[in-house]
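The chain below stands alone and is given as structure tokens, in the form predicted alone.
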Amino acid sequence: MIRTISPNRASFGRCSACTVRSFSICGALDQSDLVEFERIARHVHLAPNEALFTAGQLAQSVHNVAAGVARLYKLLPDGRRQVVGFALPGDFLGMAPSDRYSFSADAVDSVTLCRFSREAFTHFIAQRPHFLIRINEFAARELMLAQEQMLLLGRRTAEEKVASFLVGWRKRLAHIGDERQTIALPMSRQDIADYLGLTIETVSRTLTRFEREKMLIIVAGGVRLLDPGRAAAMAAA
């Protein structure tokens, strides 16, 4: 069950202390804007696999991810699932071009978000043109990620797809300050397969092959790259 926390006097200042603000949309706001931004926010907590919104649902809210990883996907007419992306802390979700969401989103692990009603958010933007520039930057980044996934789903071998996913995911984690040697993979092998257009068996075999060839080590909760140069070369192929 989604838990929503309304702002109160004691909770104000949460935005100023937010650890992901510098790489979120709200990084463009000054202190006075943050006070108003926090006033219209609702803090939402999702349990693993809990739905945030579904494709076709009225897009009444937008969301900023504060913690955890969200899975973005579409269901194909034949019932198959295509994962279209994974949202990390700092990512912004829900600005649908129409009045309904075009994809579904749920939690991979425990997720915390800031939720804004679409009406209040639109009104907030209208009064702050500099904030709209920030949102456009995020939209451009989303377009770049979508183009990269189209390339992934194209004429690439399974090995190139998996290597590209690992390298790209590592860069995204580094962007939010996670530069550990181990690449955290909270999503399942099935999630990765549905993102890359592969079967779960192919993803598992490919990772095992990479480990056997000493390109990486499979560890609890992720992988550790031993030969990042080779992985980068495969990703660029």
Given for the second form:
2 protein chains.
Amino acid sequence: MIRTISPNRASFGRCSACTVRSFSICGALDQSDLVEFERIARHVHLAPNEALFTAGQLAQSVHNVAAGVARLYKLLPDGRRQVVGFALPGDFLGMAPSDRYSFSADAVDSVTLCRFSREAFTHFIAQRPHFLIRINEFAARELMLAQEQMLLLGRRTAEEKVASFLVGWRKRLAHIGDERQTIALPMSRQDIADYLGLTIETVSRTLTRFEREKMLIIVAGGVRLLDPGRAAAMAAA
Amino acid sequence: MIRTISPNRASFGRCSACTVRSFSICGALDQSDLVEFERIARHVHLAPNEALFTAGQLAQSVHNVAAGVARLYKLLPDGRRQVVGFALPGDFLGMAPSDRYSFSADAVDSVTLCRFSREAFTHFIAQRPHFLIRINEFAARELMLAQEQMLLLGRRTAEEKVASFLVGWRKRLAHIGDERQTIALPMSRQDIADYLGLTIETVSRTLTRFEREKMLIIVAGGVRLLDPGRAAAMAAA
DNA sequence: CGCCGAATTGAAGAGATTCAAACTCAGTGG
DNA sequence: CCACTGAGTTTGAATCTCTTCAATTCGGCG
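After the form predicted alone, can we look at the form predicted in complex with another copy of the chain?
Once more the chain from above appears, this time first in line as the rest of the complex follows.
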């Protein structure tokens, strides 16, 4: 079984010692900003599958993931689900174009986050252009990922989708310092299927085939990539 | 044939008289800001199918669409294309998480835009928090649209995709003041197909069926929605 | 009028889904 | 200690939606 995804001991209550700060929006805050920022932050722990917020709810808070993985998704009335993203430590969940959440979010595994009242957060950023710029950069990155996901959903085959997912997920894990040989997959097959616009059976079959073809080994809680080059090639750019 | 999409006579050279300002990022600028903003703007006209920029190029400019429709897309090495969005008057094309464009954009019909050097633009916004906040709001809306598109691409049927597209496109046209009975579709069937993750044949067949079922009438350059309620219901929320 | 790209229509085929069943494995309790 | 349980996953077979390939029609324009 693979360890949970979290930078070794993210410290809370003390932003200045927070291990995810450098790759979160807070990285743009200096020491004095941090002190004030900490005053409006509330640290929250969530058990697996607990909800951060639900689509349609009044968007009273913004969040910063400190540890664990969150699943962001939208539902159709008949229950079909599309996972629009997985949030990792350092990711910011805040942008809302209206006063209500446009998607739902809940914890995949154990999640820790910094929660801010939208009001206090809005007030805080309004006087800090450098912080606004940082948030903008994060939004831009988010948007780019969304566009890549559109390309995946609209134009890639099942095989390419699964390969792309593994490659992209590995890259994101590496970005937050998780460089283990085995790629941790804390989310369920159903989560992956709903992220890739496939069924759980297709995801399972595809992974099994990859294993038969010696591209990877399926282990509890993740996969071990034996042939990253082949996976990358299969992802089709 | 349907008229091109552009708020009646968008004026250029004079931001203060620009008809799309209220629903563009510039809406956050006051009279004095506008004067300086205008100084760094260059007005550009593009003929149908001319490129605004191409994925991979150095991102030296940011753009604001003033008139016409632009198509934003990504390509796979083998030529498969995913249209990630259509930009309408008032839309801002600027967010780039790196120094290179992550997608391509070109004119669907005749397009007019305000072009800014990234450098000058970055300098301009850095000292105007209210403007940054406005850009943030636009980014948030963009991201929300992207997430809805992911839901469409991953979980909707062909029929639902086409219906959703028509309903959503009509709503966007209404938002910029185009409330004609007939929905203008300046883009080709191929563009629509690449936007919805379908083939051109499926789009054509679906529209034809909608027409047979008296939901709409196909006209040159667009469709006339006879039964918006049914279209909305078919879009499945 | 006749050309040419775009769009439509038809028939056959493929990839992914659906439905169904078997398997795995961690947790539970006899 | 090990059988029992149940959720999650894997595997199999049949089906279906959408695609592919091919041909025809439409519509603007010289």
